[in-house]
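Shown here is one chain on its own, the form predicted on its own, set out as structure tokens.
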Amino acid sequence: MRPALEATGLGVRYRRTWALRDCSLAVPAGRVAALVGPNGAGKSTLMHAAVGLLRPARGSVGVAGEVAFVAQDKPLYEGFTVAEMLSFGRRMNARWDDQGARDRLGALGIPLDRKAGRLSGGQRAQVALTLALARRPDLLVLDEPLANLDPLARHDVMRTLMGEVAERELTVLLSSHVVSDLEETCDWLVVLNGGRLQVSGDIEDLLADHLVLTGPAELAGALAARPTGGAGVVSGGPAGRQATLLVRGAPALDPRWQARPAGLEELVMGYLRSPESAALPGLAGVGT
């Protein structure tokens, strides 16, 4: 099976500044992929390149099937009513699911005769998402879909999205600064840091391959220096008499270490704090 999104050696720059460098990744079809990283990491650049809004300076990026994109500012025609935007979408898209869109907006209580400029932030997000879903895409790309929404609106948007994912085989790539928004919805993780790909893989596999160790500070140096056959310290170090480390693999441990599974936020933050570390499986077999 071909991946829903695949980039090979992708590089994008703005004048003399590289926003992405040597980015090679694949997102399997049918997954909900979280794209995380600090401001300026290249998340929006990757998304814009994937949907054809930016031309790469190097390498390539491609998607399989139809793609729909919702930008971070959730652009809508301010002077159009919701019904007029649905009508416009129907005329412009051969695969348009008009009844499904109307049913979804009706269930959300969003009036079709209200102009986009008078919608609340949560309503704007729901309308933008509904318009994207009505195109019946194979890949849905969402740039910070939960930004500037209150907790209830965030929950409602994610519930709408996951309901659609459950109904049909849809691949989703969504970015967020809030890892807790992604823990119960995403099953694939992509971490960008400083314009470079740092982590890409199945979330369950990544979590199973990492531990958080806590122990006496004097043990940290010995563990970091020890050859571990593919395992190693990702990040962390002494804080007073104690050391806390994120490690990959299963190194032989001194009995004074206390080990526990890493959480998703600990995994993400551990890699972001250590830009030289990476967890990047090969592209082969990603489509399975």
Given for the second form:
Amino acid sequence: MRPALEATGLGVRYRRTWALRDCSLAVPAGRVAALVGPNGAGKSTLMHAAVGLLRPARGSVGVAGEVAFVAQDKPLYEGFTVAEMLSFGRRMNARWDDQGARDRLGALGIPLDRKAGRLSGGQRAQVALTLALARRPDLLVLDEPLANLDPLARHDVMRTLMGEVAERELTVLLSSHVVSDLEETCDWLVVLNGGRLQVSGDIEDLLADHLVLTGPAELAGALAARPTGGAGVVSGGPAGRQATLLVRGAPALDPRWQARPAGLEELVMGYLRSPESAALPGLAGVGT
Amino acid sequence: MIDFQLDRGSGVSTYLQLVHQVRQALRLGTLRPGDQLPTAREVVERLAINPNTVLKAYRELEREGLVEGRPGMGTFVRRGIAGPTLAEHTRLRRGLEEWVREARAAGLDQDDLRALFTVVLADAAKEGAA
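Form predicted together with the partner chain structure, per the form predicted on its own context:
Every chain and every other molecule in the complex is listed next, the one we just looked at coming first.
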């Protein structure tokens, strides 16, 4: 099956600075993909390139089907009412789902005669999401959809989004700073760091393939020096007499190590702390 | 209809929490053969979780023979879990409450209680398997 989003050797440059380098990834259709990384990692750049708002300097990026994009500041026409934005969308889009949009806004209790400028942060987010979903996209790209929202509004936005994913084959790519917001909702992980791709893969597979080890510091050296045949230390090291490591694969362990499964946040942090580590399909040092 | 709850701090994976809650409802008789489970959409619109998590839980329950998916209709309970009757539950609960009171009187705190219970449960499982 054709991936919903595919980048090959993608590079994007702003004047003389590379915002994104040599990025190759494929997000399968129907996935909810989390795009995470620190500020300036290239998340927005990847999104803008994916939806065609930025021209790549190198390589290519392609989307299967229709794509809808909601930018970080959730731009709405401030002087327009919600109803006016709906009717504008209806005229601009052949496959506009007007009834679905009205039903959703009704269920959320958002008045159609309210001007965008007078909506609360949570309502703006819901209206922006509703307008994007009404276009019935195959791929929905959301740049920081949860930023500046209170916990209740974050939950409501995710409920709307997950409901739509359950209803039809929709692929979502969404960026966030807060990994814990994504834990229950996303099933694909993309980690960008300093303009480079570090991780791209199925979250369940990634979690099953990583362990957190805790043990005496003197053992850390031996483990780090292991020849990496698919398995190896991702990050971490001794802190005093004890060492804590994030490892990939299933190394044969000294019984003095205590091993436990890695959480999503630990996995992301582990990679971000070691920019030279990577977990990418088709590269050396990666499982099947 | 079962009303799923999520304990995000429990450390138990979300799909297992859903499986456990259906099993528990079957044991207590709040879910009975023929009852319909909520659709994936209904669950995710309440809990804000990935639909695949719900489908995975339902597949597991189906594998155990507890529920069945009827194409285009939904997922339905096939059979209950034969367990102690409700009266038996009450009697056992009283016994456990008595035990907790005794343990507290002996100076055990919440964590001690949990640890002890877990160890005994694990040992019993081992004996059962042997």
